[in-house]
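Next up is one chain by itself, shown in structure tokens, the form predicted alone.
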Amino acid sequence: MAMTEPGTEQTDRPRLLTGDTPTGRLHLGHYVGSIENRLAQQGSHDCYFIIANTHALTTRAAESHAVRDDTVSIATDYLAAGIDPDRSTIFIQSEVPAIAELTWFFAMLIGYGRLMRNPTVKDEIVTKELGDSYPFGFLMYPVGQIADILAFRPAVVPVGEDQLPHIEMTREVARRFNSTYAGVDPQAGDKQHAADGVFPVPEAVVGRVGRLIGTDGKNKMSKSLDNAIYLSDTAKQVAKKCNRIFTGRMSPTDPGKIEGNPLWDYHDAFNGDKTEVADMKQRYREGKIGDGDCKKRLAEVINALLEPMRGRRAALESDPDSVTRVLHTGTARANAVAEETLWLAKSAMGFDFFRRQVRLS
């Protein structure tokens, strides 16, 4: 019999899994990427949502503390965004010890080789300038991702672009351990695994938009290049940072380039006045409009979006613990479950020698 927390209750929603690394603030490229998805579905969906504090230490291993702090920055995010804890569950990856003990299972089915392979992997040694010296926890994160996931049995999981091949890999270890340990043909469809197996093969929900572009006109939008409008910034910052978005138009009645251009790809994400923006492209590609005008319209767009924000995160600042008890309600819901999958695929692997019930204090 399935051990659960209140509020754990079976339901006939499919299960949702998603979640970030606390690495400092959410943007609008989270926005877009994954969090409006986690919106919609939270009414359709068994939503769970991991704030992946262990991770961050794979890069910030002296920086803990730092960490922590981060860690009630993004839930705090989840929840001015729109995040609703009475629908969704918001937890903490290193309260949940099935984790942990399900990232050494599945390390046992994946090589090294397919892990240095993984192109998220690579951009990351790269990017962050890691070089050789990375930890040996840094090739265990994409291990731990997959046990963050599978420890949740989700049918979906919203992603951005840049993560789909770690989905992939989820995908390649549930049927790994679903043939090895459950009996499943390994020629067996997703459907067979969701029926037999003990894990389902997860099928990854990618935003409507895959990779939004930073302010720079450059790179990915990102904390560390600082090129972000953050879901906490003030109306005055998200003006002030509109107007700096690099276009590469050198006069205002120069004829303007729209493709490639981060100010039009801003209008087409989150300008839902569509008439409007294609007005204002013809105009720009004419040079009959400049880029002042387009930038102050898109502040105004972008401020639009994030007022009702303001105002939840206004509530929550006056009530400094209110984070912290969704937290450690969501932690325990979390607890349950993911127990239970640990249960299910020590029992599948024949280590299943006692039962236990993981209660937070």
Contents of the next structure:
Amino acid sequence: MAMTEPGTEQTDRPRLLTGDTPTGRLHLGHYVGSIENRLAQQGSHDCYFIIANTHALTTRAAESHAVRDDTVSIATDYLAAGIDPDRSTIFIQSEVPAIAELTWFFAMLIGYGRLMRNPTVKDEIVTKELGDSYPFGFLMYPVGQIADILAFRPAVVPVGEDQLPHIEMTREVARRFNSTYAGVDPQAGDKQHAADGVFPVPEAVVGRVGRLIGTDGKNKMSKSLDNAIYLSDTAKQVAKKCNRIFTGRMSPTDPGKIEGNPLWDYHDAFNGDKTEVADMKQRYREGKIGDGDCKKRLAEVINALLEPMRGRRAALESDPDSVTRVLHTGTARANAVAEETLWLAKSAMGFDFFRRQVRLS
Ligand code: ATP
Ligand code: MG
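Could you drop in the structure for the form predicted in complex with ligand ATP? We only have the form predicted alone so far.
Everything in the complex follows now, all chains and molecules, and the chain you saw is the first one.
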């Protein structure tokens, strides 16, 4: 393959956008749900990874400084996981003003009733125990997420299963914008939207495991629910958390349950030795192997996955400015693309009064 400058070589690759909310650190659910796909596609796609710090405020408005710290720690997690900043763009949502502006335009193209029927929004209100006191901004976040995505006019969006309703709304808004402002037939197929519209109708790509269960055995693994094994956990912490996985089994001689048991979901997800897993499951079902042995083996396979990340993390931590530099370069690149998109959108709307540039200092 011909050598080109990073940045210029990216332009002819299909664009990919995905990201994370800095409500904590990255966990194994992110890894199998999305990060693994990102690592696989950073060679073939022009990748943009958003750290959605504004969205984090929807549940942490009073903790903006902690959100700032988590923004840096998510970037560190990306780099430790193997995301290559020369090939991929990592950026901070709040420093890309075009996203906030597009949010405003898109909010006009989606009905309130449609938003409230979004199952992920309803689910999060329950699992995050938001009651009826969540801020108006919480309801805005799915619209903001549509802007996060469409600002980059991506072909693909790798996400976990819980995000599919958001991607479906994104696809609807892309079509609605194109038919309202760019003269695309409302019945047109995705190809025609990509060719004649301002926005492509992006495809969701769900990871190998769309919804990894948490160590509580109840909810999806989530950084907000204290049921996660983090990519940044030490080997000891991993062993401890594996030990505490809730399996519901009382004694090692009881016949063990496989389905719905996080211990086996994790072995399926992380233990590459399928013969060993099948054999252990069989003995577990028959009450011939204890939880302890299966948990110990699980900790070993998870630690084998995380070990190379620990090495890269140590290098990053010895040079803290390196992460800030990656974010600065990435956010500048992201602004170039998002400003271009905003201009195309405004031009289609007839709001193209003055052209502008965003420059970071
Ligand atoms: P929060 O609890 O704050 O919502 P989260 O753990 O759900 O955090 P997000 O930042 O909302 O993480 O999600 C980032 C990406 O990771 C999304 O694509 C989401 O679908 C995916 N993801 C999150 N949790 C899991 C999981 N347990 N299994 C698979 N994918 C997941
Ligand atoms: Mg989430």
